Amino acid sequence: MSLPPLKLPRVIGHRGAATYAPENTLASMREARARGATWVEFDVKLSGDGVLIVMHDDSLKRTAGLDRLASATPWTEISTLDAGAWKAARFAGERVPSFAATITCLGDEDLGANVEIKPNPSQEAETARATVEMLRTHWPAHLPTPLLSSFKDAALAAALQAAPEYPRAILIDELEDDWRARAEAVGAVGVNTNGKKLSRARATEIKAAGYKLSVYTINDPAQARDLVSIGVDCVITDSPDVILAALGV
(Lines of atoms letter the chains of each structure in order from A and count residues from 1; the text may use other names and numbers.)
(Lines give C-alpha, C1' and ligand atoms only; values in the text may rest on other atoms or scores of the structure.)
(Ligands and ions follow the chains in the order given, each with its own letter.)
Protein backbone atom coordinates (compact mmCIF):
# COMPACT_ATOMS: atom_id res chain seq x y z
CA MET A 1 0.00 0.00 0.00
CA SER A 2 1.09 3.57 -0.61
CA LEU A 3 1.86 5.56 2.52
CA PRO A 4 1.23 9.31 2.80
CA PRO A 5 4.33 11.52 3.04
CA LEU A 6 6.00 11.19 6.44
CA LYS A 7 5.84 14.40 8.46
CA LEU A 8 8.47 14.59 11.19
CA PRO A 9 9.27 17.40 13.60
CA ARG A 10 12.70 18.99 13.41
CA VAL A 11 13.55 17.61 16.89
CA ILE A 12 12.57 14.38 18.68
CA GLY A 13 13.33 13.66 22.32
CA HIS A 14 15.54 10.57 22.72
CA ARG A 15 14.05 8.04 25.14
CA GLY A 16 11.96 10.98 26.28
CA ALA A 17 14.40 13.61 27.49
CA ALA A 18 17.21 11.41 28.76
CA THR A 19 19.47 14.27 29.86
CA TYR A 20 16.95 15.33 32.46
CA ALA A 21 14.97 12.25 33.50
CA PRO A 22 15.44 8.47 33.57
CA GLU A 23 15.38 7.19 30.01
CA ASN A 24 12.29 5.43 28.68
CA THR A 25 10.14 6.32 31.70
CA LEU A 26 6.88 8.24 31.83
CA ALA A 27 8.74 10.99 33.69
CA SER A 28 11.10 11.28 30.74
CA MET A 29 8.21 11.58 28.28
CA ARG A 30 6.62 14.33 30.36
CA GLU A 31 9.97 16.08 30.71
CA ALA A 32 10.42 16.08 26.94
CA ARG A 33 7.03 17.72 26.50
CA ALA A 34 7.78 20.30 29.17
CA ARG A 35 10.98 21.18 27.31
CA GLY A 36 9.25 21.75 24.01
CA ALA A 37 9.38 18.40 22.23
CA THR A 38 6.33 17.41 20.20
CA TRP A 39 7.59 13.87 19.51
CA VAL A 40 9.62 11.36 21.51
CA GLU A 41 11.57 8.23 20.61
CA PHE A 42 11.62 5.14 22.83
CA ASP A 43 12.30 1.40 22.75
CA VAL A 44 9.85 -1.49 23.07
CA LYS A 45 10.57 -5.14 23.83
CA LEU A 46 8.80 -8.12 25.37
CA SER A 47 8.88 -9.21 29.00
CA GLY A 48 9.27 -12.87 29.84
CA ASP A 49 5.52 -13.35 29.75
CA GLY A 50 4.89 -11.42 26.55
CA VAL A 51 4.01 -7.94 27.83
CA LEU A 52 5.45 -5.05 25.82
CA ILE A 53 7.67 -2.87 27.99
CA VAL A 54 9.61 0.31 27.31
CA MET A 55 13.26 -0.64 27.79
CA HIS A 56 16.42 -0.31 25.72
CA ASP A 57 18.77 -3.00 27.03
CA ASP A 58 18.28 -6.75 26.92
CA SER A 59 19.23 -6.73 30.61
CA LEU A 60 17.31 -4.88 33.31
CA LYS A 61 20.46 -4.12 35.29
CA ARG A 62 21.64 -0.73 34.00
CA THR A 63 18.39 1.18 34.30
CA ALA A 64 16.34 -0.89 36.76
CA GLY A 65 18.96 -2.53 38.97
CA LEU A 66 18.02 -6.16 38.41
CA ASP A 67 20.75 -8.33 36.88
CA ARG A 68 18.42 -10.39 34.74
CA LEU A 69 17.27 -10.44 31.13
CA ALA A 70 13.94 -8.81 30.35
CA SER A 71 13.08 -11.91 28.34
CA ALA A 72 13.43 -14.02 31.49
CA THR A 73 11.43 -11.76 33.81
CA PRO A 74 7.62 -11.54 34.05
CA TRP A 75 5.86 -8.20 33.83
CA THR A 76 4.57 -8.50 37.39
CA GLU A 77 8.18 -8.30 38.60
CA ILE A 78 9.41 -5.75 36.07
CA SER A 79 6.55 -3.41 36.96
CA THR A 80 7.86 -3.10 40.52
CA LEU A 81 11.41 -2.13 39.54
CA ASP A 82 12.68 1.37 40.29
CA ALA A 83 13.86 2.82 36.98
CA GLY A 84 14.53 6.30 38.30
CA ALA A 85 16.70 6.34 41.39
CA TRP A 86 19.89 5.88 39.36
CA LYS A 87 19.27 9.23 37.64
CA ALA A 88 18.40 11.41 40.63
CA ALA A 89 16.78 10.99 44.02
CA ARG A 90 13.71 12.91 42.91
CA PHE A 91 12.93 10.14 40.41
CA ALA A 92 13.05 7.34 42.98
CA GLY A 93 10.01 5.15 42.51
CA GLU A 94 9.70 5.81 38.78
CA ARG A 95 8.84 2.42 37.34
CA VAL A 96 9.65 0.64 34.10
CA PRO A 97 6.51 1.40 32.07
CA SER A 98 4.49 -0.87 29.87
CA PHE A 99 4.01 0.17 26.26
CA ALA A 100 0.28 0.52 26.94
CA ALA A 101 0.88 2.96 29.82
CA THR A 102 3.34 4.89 27.69
CA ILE A 103 0.78 5.29 24.92
CA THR A 104 -1.72 6.65 27.45
CA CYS A 105 0.92 9.12 28.64
CA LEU A 106 1.62 10.25 25.07
CA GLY A 107 -2.07 10.87 24.54
CA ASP A 108 -2.27 12.93 27.71
CA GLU A 109 0.84 14.93 26.79
CA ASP A 110 -0.03 15.29 23.09
CA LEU A 111 3.21 13.65 21.98
CA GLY A 112 3.91 11.92 18.70
CA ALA A 113 6.33 9.00 18.67
CA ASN A 114 9.10 7.18 16.89
CA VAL A 115 8.63 3.69 18.30
CA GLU A 116 11.83 1.70 18.05
CA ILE A 117 11.21 -2.04 17.95
CA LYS A 118 14.07 -3.33 20.14
CA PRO A 119 13.53 -7.08 20.27
CA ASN A 120 15.18 -9.50 22.60
CA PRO A 121 17.34 -12.00 20.68
CA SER A 122 15.29 -14.15 18.28
CA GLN A 123 12.07 -12.22 19.01
CA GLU A 124 12.14 -9.85 16.01
CA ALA A 125 8.89 -10.90 14.35
CA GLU A 126 7.05 -11.59 17.60
CA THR A 127 7.91 -8.15 19.00
CA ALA A 128 6.98 -6.39 15.78
CA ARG A 129 3.60 -8.08 15.58
CA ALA A 130 2.82 -7.31 19.22
CA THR A 131 3.88 -3.68 18.73
CA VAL A 132 1.62 -3.00 15.76
CA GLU A 133 -1.30 -4.78 17.40
CA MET A 134 -0.92 -2.53 20.45
CA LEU A 135 -0.82 0.52 18.22
CA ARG A 136 -3.94 -0.56 16.36
CA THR A 137 -5.91 -1.01 19.57
CA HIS A 138 -4.51 1.74 21.81
CA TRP A 139 -3.03 4.58 19.76
CA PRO A 140 -4.96 7.84 20.40
CA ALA A 141 -6.77 9.12 17.32
CA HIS A 142 -5.72 12.73 17.96
CA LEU A 143 -1.99 11.93 17.68
CA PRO A 144 -0.04 11.71 14.41
CA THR A 145 0.59 8.23 13.04
CA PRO A 146 3.66 6.84 14.80
CA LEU A 147 6.87 5.98 12.97
CA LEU A 148 8.28 2.49 13.49
CA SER A 149 12.04 1.99 13.39
CA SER A 150 14.44 -0.83 14.15
CA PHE A 151 18.03 -1.96 13.73
CA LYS A 152 16.58 -5.38 12.97
CA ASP A 153 15.46 -5.68 9.36
CA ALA A 154 13.45 -8.78 10.25
CA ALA A 155 11.40 -6.76 12.73
CA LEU A 156 10.56 -4.13 10.13
CA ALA A 157 9.72 -6.82 7.58
CA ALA A 158 7.30 -8.38 10.07
CA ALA A 159 5.78 -4.97 10.79
CA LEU A 160 5.32 -4.39 7.08
CA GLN A 161 3.56 -7.70 6.68
CA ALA A 162 1.35 -7.30 9.76
CA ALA A 163 0.50 -3.60 9.51
CA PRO A 164 1.66 -1.92 6.30
CA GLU A 165 -0.23 1.26 7.22
CA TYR A 166 2.46 2.29 9.72
CA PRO A 167 5.46 4.12 8.22
CA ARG A 168 8.85 2.55 8.83
CA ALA A 169 12.40 3.85 9.09
CA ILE A 170 15.43 1.62 8.89
CA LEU A 171 17.98 2.17 11.66
CA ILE A 172 21.62 1.86 10.59
CA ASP A 173 24.53 2.95 12.76
CA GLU A 174 26.93 3.47 9.87
CA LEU A 175 25.54 3.65 6.37
CA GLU A 176 27.03 1.34 3.75
CA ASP A 177 26.27 1.11 0.05
CA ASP A 178 23.50 -1.42 0.69
CA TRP A 179 21.39 1.04 2.72
CA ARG A 180 18.85 1.59 -0.04
CA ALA A 181 18.37 -2.10 -0.80
CA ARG A 182 17.73 -2.71 2.88
CA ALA A 183 15.28 0.19 3.09
CA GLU A 184 13.39 -0.97 0.01
CA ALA A 185 13.17 -4.54 1.32
CA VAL A 186 11.14 -3.39 4.34
CA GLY A 187 9.18 -0.65 2.60
CA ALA A 188 10.89 2.08 4.63
CA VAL A 189 10.12 5.74 4.03
CA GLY A 190 12.86 7.00 6.36
CA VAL A 191 16.46 6.38 7.34
CA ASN A 192 17.60 6.90 10.94
CA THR A 193 21.35 6.90 11.42
CA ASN A 194 24.19 7.91 13.72
CA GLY A 195 24.66 11.63 13.15
CA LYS A 196 28.29 11.49 14.21
CA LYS A 197 29.08 9.14 11.30
CA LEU A 198 26.94 10.72 8.58
CA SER A 199 28.75 12.27 5.61
CA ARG A 200 27.42 15.05 3.43
CA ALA A 201 27.61 12.78 0.39
CA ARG A 202 25.52 10.08 2.03
CA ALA A 203 22.98 12.60 3.30
CA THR A 204 22.62 14.01 -0.20
CA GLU A 205 22.17 10.50 -1.60
CA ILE A 206 19.43 9.65 0.89
CA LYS A 207 17.53 12.87 0.32
CA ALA A 208 17.81 12.58 -3.45
CA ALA A 209 16.26 9.11 -3.19
CA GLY A 210 13.22 10.62 -1.45
CA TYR A 211 13.73 9.34 2.10
CA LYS A 212 13.26 11.24 5.34
CA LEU A 213 16.58 11.47 7.15
CA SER A 214 16.85 11.46 10.94
CA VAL A 215 19.98 11.35 13.08
CA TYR A 216 20.70 10.23 16.64
CA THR A 217 21.85 11.07 19.34
CA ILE A 218 22.90 14.68 18.85
CA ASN A 219 23.21 16.88 21.94
CA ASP A 220 25.67 19.46 20.64
CA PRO A 221 24.00 22.59 19.17
CA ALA A 222 26.69 23.28 16.56
CA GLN A 223 26.64 19.70 15.37
CA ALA A 224 22.86 19.77 15.08
CA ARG A 225 23.00 22.92 12.94
CA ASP A 226 25.67 21.38 10.71
CA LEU A 227 23.59 18.26 10.17
CA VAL A 228 20.48 20.23 9.27
CA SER A 229 22.57 22.23 6.81
CA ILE A 230 23.44 19.04 4.87
CA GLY A 231 19.84 17.93 4.59
CA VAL A 232 18.92 16.17 7.84
CA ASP A 233 15.19 16.43 8.51
CA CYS A 234 15.06 15.45 12.16
CA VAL A 235 17.50 15.48 15.07
CA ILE A 236 16.94 12.94 17.86
CA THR A 237 18.42 14.25 21.10
CA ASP A 238 18.59 13.72 24.85
CA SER A 239 18.25 17.50 25.29
CA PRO A 240 15.30 18.63 23.15
CA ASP A 241 15.17 22.14 24.63
CA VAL A 242 18.82 22.77 23.78
CA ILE A 243 18.52 21.56 20.20
CA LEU A 244 15.19 23.29 19.60
CA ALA A 245 16.82 26.55 20.65
CA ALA A 246 19.90 25.89 18.51
CA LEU A 247 17.77 25.31 15.44
CA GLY A 248 15.44 28.20 16.13
CA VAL A 249 12.39 25.96 16.21
Contents of the next structure:
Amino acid sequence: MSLPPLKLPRVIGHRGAATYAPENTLASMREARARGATWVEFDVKLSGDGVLIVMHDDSLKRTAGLDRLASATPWTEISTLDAGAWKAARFAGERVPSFAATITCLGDEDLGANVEIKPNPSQEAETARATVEMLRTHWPAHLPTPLLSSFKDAALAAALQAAPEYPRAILIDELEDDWRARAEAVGAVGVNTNGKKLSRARATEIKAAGYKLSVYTINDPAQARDLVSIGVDCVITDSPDVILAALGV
Ligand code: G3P
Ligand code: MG
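What's the form predicted together with SN-glycerol-3-phosphate like, now that we've got the form predicted alone?
Below: every chain and molecule of the assembly, starting with the one above.
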Protein backbone atom coordinates (compact mmCIF):
# COMPACT_ATOMS: atom_id res chain seq x y z
CA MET A 1 0.00 0.00 0.00
CA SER A 2 1.36 3.40 -0.85
CA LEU A 3 0.71 6.15 1.65
CA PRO A 4 -0.31 9.66 0.73
CA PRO A 5 2.55 12.11 1.20
CA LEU A 6 2.91 13.03 4.86
CA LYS A 7 2.03 16.66 5.46
CA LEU A 8 3.67 18.00 8.60
CA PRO A 9 3.62 21.49 10.05
CA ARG A 10 6.91 23.31 10.62
CA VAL A 11 6.37 23.22 14.41
CA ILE A 12 4.76 20.66 16.74
CA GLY A 13 4.06 21.29 20.43
CA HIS A 14 5.84 18.72 22.61
CA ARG A 15 3.58 16.96 25.12
CA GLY A 16 1.24 19.84 24.27
CA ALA A 17 3.14 22.94 25.31
CA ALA A 18 5.19 21.51 28.15
CA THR A 19 6.98 24.75 29.01
CA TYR A 20 3.73 26.36 30.04
CA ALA A 21 1.37 23.63 31.23
CA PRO A 22 1.58 20.17 32.80
CA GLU A 23 2.82 17.87 30.04
CA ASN A 24 0.43 15.50 28.30
CA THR A 25 -2.71 17.03 29.84
CA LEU A 26 -5.65 18.57 28.01
CA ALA A 27 -4.60 21.93 29.45
CA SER A 28 -1.26 21.46 27.70
CA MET A 29 -2.94 20.70 24.36
CA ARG A 30 -5.09 23.82 24.67
CA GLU A 31 -2.07 25.87 25.67
CA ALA A 32 -0.25 24.70 22.54
CA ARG A 33 -3.18 25.83 20.40
CA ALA A 34 -3.39 29.18 22.19
CA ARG A 35 0.30 29.72 21.46
CA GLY A 36 -0.08 29.06 17.76
CA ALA A 37 0.67 25.36 17.33
CA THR A 38 -1.41 23.50 14.77
CA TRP A 39 -0.15 20.04 15.83
CA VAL A 40 0.89 18.46 19.13
CA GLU A 41 2.99 15.46 20.10
CA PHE A 42 2.07 13.28 23.07
CA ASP A 43 2.81 9.84 24.53
CA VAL A 44 0.33 6.96 24.68
CA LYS A 45 0.46 3.81 26.83
CA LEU A 46 -1.88 1.31 28.49
CA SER A 47 -3.27 1.43 32.02
CA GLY A 48 -3.33 -1.77 34.05
CA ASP A 49 -6.77 -2.63 32.70
CA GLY A 50 -6.06 -1.82 29.08
CA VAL A 51 -7.22 1.78 28.74
CA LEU A 52 -5.02 4.00 26.58
CA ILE A 53 -3.74 6.97 28.57
CA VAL A 54 -1.57 9.96 27.71
CA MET A 55 1.52 9.75 29.90
CA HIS A 56 5.27 9.82 29.32
CA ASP A 57 6.80 7.81 32.16
CA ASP A 58 6.19 4.15 33.05
CA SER A 59 5.55 5.36 36.60
CA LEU A 60 2.75 7.68 37.66
CA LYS A 61 4.93 9.34 40.28
CA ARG A 62 6.53 12.33 38.57
CA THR A 63 3.48 13.79 36.87
CA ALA A 64 0.56 12.33 38.83
CA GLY A 65 1.99 11.83 42.31
CA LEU A 66 1.37 8.10 42.78
CA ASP A 67 4.43 5.90 43.21
CA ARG A 68 3.19 3.05 41.08
CA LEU A 69 3.48 1.85 37.49
CA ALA A 70 0.72 2.84 35.09
CA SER A 71 0.69 -0.80 33.97
CA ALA A 72 -0.22 -1.84 37.54
CA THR A 73 -2.98 0.70 38.03
CA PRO A 74 -6.56 0.61 36.71
CA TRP A 75 -7.96 3.52 34.77
CA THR A 76 -10.57 4.28 37.46
CA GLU A 77 -7.71 5.08 39.83
CA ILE A 78 -5.46 6.86 37.32
CA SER A 79 -8.37 9.07 36.29
CA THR A 80 -8.69 10.50 39.81
CA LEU A 81 -5.03 11.56 40.14
CA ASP A 82 -3.94 15.18 40.04
CA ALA A 83 -1.68 15.63 37.02
CA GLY A 84 -1.35 19.39 37.25
CA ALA A 85 -0.35 20.42 40.75
CA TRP A 86 3.33 19.47 40.28
CA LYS A 87 3.62 22.06 37.53
CA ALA A 88 1.86 25.01 39.19
CA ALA A 89 -0.91 25.54 41.72
CA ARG A 90 -3.22 26.95 39.05
CA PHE A 91 -3.19 23.58 37.27
CA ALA A 92 -4.26 21.60 40.34
CA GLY A 93 -7.11 19.29 39.39
CA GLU A 94 -5.89 18.60 35.85
CA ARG A 95 -6.28 14.90 35.15
CA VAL A 96 -4.29 12.28 33.28
CA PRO A 97 -6.31 12.17 30.08
CA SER A 98 -7.40 9.06 28.31
CA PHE A 99 -6.35 8.87 24.66
CA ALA A 100 -10.06 8.99 23.75
CA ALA A 101 -10.61 12.24 25.67
CA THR A 102 -7.47 13.68 24.14
CA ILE A 103 -8.72 12.96 20.64
CA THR A 104 -11.99 14.73 21.45
CA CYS A 105 -9.98 17.72 22.68
CA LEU A 106 -7.89 17.75 19.49
CA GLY A 107 -11.08 17.78 17.44
CA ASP A 108 -12.44 20.72 19.45
CA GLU A 109 -9.15 22.62 19.20
CA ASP A 110 -8.47 21.72 15.57
CA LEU A 111 -5.09 20.20 16.40
CA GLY A 112 -3.25 17.58 14.37
CA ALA A 113 -1.09 15.03 16.19
CA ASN A 114 2.10 13.07 16.27
CA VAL A 115 1.01 10.16 18.44
CA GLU A 116 4.05 8.64 20.08
CA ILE A 117 3.40 5.02 21.03
CA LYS A 118 5.25 4.70 24.35
CA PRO A 119 4.53 1.15 25.48
CA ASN A 120 5.01 -0.22 28.94
CA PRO A 121 7.72 -2.91 28.88
CA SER A 122 6.73 -5.87 26.67
CA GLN A 123 3.46 -4.24 25.54
CA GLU A 124 4.74 -2.96 22.19
CA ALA A 125 2.34 -4.80 19.88
CA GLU A 126 -0.79 -4.56 22.02
CA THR A 127 -0.29 -0.84 22.62
CA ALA A 128 0.16 -0.23 18.90
CA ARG A 129 -2.93 -2.26 18.03
CA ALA A 130 -5.06 -0.46 20.63
CA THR A 131 -3.76 2.91 19.39
CA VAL A 132 -4.68 2.36 15.76
CA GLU A 133 -8.04 0.86 16.72
CA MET A 134 -8.79 4.03 18.68
CA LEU A 135 -7.75 6.17 15.73
CA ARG A 136 -9.97 4.20 13.39
CA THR A 137 -13.00 4.64 15.63
CA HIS A 138 -12.45 8.10 17.12
CA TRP A 139 -10.19 10.25 14.93
CA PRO A 140 -12.16 13.30 13.68
CA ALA A 141 -12.51 13.40 9.91
CA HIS A 142 -11.78 17.13 9.79
CA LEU A 143 -8.26 16.71 11.23
CA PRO A 144 -5.18 15.77 9.18
CA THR A 145 -4.10 12.14 9.31
CA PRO A 146 -2.00 11.67 12.45
CA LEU A 147 1.62 10.56 12.39
CA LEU A 148 2.56 7.55 14.52
CA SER A 149 6.05 7.30 15.99
CA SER A 150 7.79 5.10 18.52
CA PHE A 151 11.24 4.32 19.87
CA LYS A 152 10.10 0.70 19.71
CA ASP A 153 10.35 -0.71 16.20
CA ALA A 154 8.14 -3.61 17.31
CA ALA A 155 5.32 -1.14 18.01
CA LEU A 156 5.66 0.39 14.55
CA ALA A 157 5.76 -3.05 12.96
CA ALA A 158 2.52 -3.97 14.74
CA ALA A 159 0.96 -0.67 13.62
CA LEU A 160 1.98 -1.40 10.04
CA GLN A 161 0.38 -4.81 10.20
CA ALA A 162 -2.84 -3.68 11.89
CA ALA A 163 -3.41 -0.34 10.13
CA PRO A 164 -1.02 0.44 7.30
CA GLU A 165 -2.98 3.58 6.43
CA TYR A 166 -1.48 5.57 9.31
CA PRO A 167 1.91 7.04 8.39
CA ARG A 168 4.78 6.04 10.62
CA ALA A 169 8.07 7.62 11.66
CA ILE A 170 10.94 5.80 13.25
CA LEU A 171 11.98 7.53 16.48
CA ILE A 172 15.67 7.26 17.30
CA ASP A 173 17.67 9.33 19.77
CA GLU A 174 20.98 9.09 17.94
CA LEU A 175 20.86 7.85 14.35
CA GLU A 176 23.25 5.13 13.25
CA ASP A 177 23.97 3.80 9.78
CA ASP A 178 21.13 1.29 10.12
CA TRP A 179 18.45 4.02 10.22
CA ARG A 180 17.28 3.34 6.67
CA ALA A 181 16.96 -0.41 7.15
CA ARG A 182 14.94 0.26 10.29
CA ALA A 183 12.70 2.74 8.46
CA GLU A 184 12.12 0.37 5.57
CA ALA A 185 11.33 -2.54 7.89
CA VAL A 186 8.34 -0.67 9.33
CA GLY A 187 7.33 1.16 6.16
CA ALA A 188 8.15 4.54 7.69
CA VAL A 189 7.80 7.78 5.78
CA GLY A 190 9.44 9.88 8.48
CA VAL A 191 12.48 9.99 10.72
CA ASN A 192 12.11 11.64 14.14
CA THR A 193 15.33 12.18 16.06
CA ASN A 194 17.07 14.18 18.77
CA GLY A 195 17.91 17.50 17.15
CA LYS A 196 20.88 18.03 19.46
CA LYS A 197 22.59 14.92 18.05
CA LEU A 198 21.74 15.34 14.36
CA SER A 199 24.63 16.05 11.99
CA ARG A 200 24.32 17.96 8.73
CA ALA A 201 25.55 14.91 6.82
CA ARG A 202 22.88 12.66 8.33
CA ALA A 203 20.15 15.22 7.70
CA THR A 204 21.23 15.48 4.06
CA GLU A 205 21.23 11.70 3.70
CA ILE A 206 17.71 11.39 5.15
CA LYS A 207 16.29 14.15 2.96
CA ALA A 208 17.98 12.75 -0.15
CA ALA A 209 16.29 9.42 0.58
CA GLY A 210 12.89 11.16 0.56
CA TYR A 211 11.94 10.98 4.24
CA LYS A 212 10.28 13.67 6.34
CA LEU A 213 12.70 14.73 9.04
CA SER A 214 11.51 15.89 12.47
CA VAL A 215 13.58 16.78 15.52
CA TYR A 216 12.86 16.95 19.24
CA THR A 217 13.01 18.70 21.70
CA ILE A 218 14.23 22.05 20.47
CA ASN A 219 13.36 25.10 22.56
CA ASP A 220 16.23 27.37 21.49
CA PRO A 221 15.41 29.71 18.57
CA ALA A 222 18.92 29.73 17.05
CA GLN A 223 19.14 25.94 17.22
CA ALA A 224 15.75 25.63 15.52
CA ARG A 225 16.88 27.91 12.69
CA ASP A 226 20.13 25.97 12.26
CA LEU A 227 18.25 22.67 12.05
CA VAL A 228 15.85 23.98 9.43
CA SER A 229 18.83 25.29 7.46
CA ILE A 230 20.26 21.76 7.21
CA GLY A 231 16.99 20.31 5.94
CA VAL A 232 14.83 19.58 8.97
CA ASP A 233 11.13 19.71 8.08
CA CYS A 234 9.55 19.88 11.52
CA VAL A 235 10.65 21.04 14.97
CA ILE A 236 9.03 19.47 18.04
CA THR A 237 9.23 21.92 20.92
CA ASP A 238 7.97 22.58 24.44
CA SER A 239 7.62 26.27 23.50
CA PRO A 240 5.72 26.41 20.20
CA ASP A 241 5.20 30.18 20.37
CA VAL A 242 8.95 30.80 20.65
CA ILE A 243 9.90 28.46 17.82
CA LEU A 244 7.09 29.61 15.52
CA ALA A 245 8.36 33.17 15.94
CA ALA A 246 11.98 32.11 15.45
CA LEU A 247 11.15 30.39 12.18
CA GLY A 248 8.86 33.14 10.97
CA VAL A 249 5.88 30.79 10.67
O1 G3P B 1 8.37 12.23 20.07
C2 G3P B 1 9.42 13.11 20.36
C3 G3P B 1 9.84 13.03 21.79
O4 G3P B 1 8.74 13.17 22.62
C5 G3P B 1 10.54 11.73 22.09
O6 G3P B 1 11.07 11.68 23.38
O7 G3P B 1 11.06 11.03 25.73
O8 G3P B 1 10.05 13.20 25.06
O9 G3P B 1 8.91 11.07 24.50
P10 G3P B 1 10.23 11.74 24.72
MG1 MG C 1 7.21 11.84 23.32
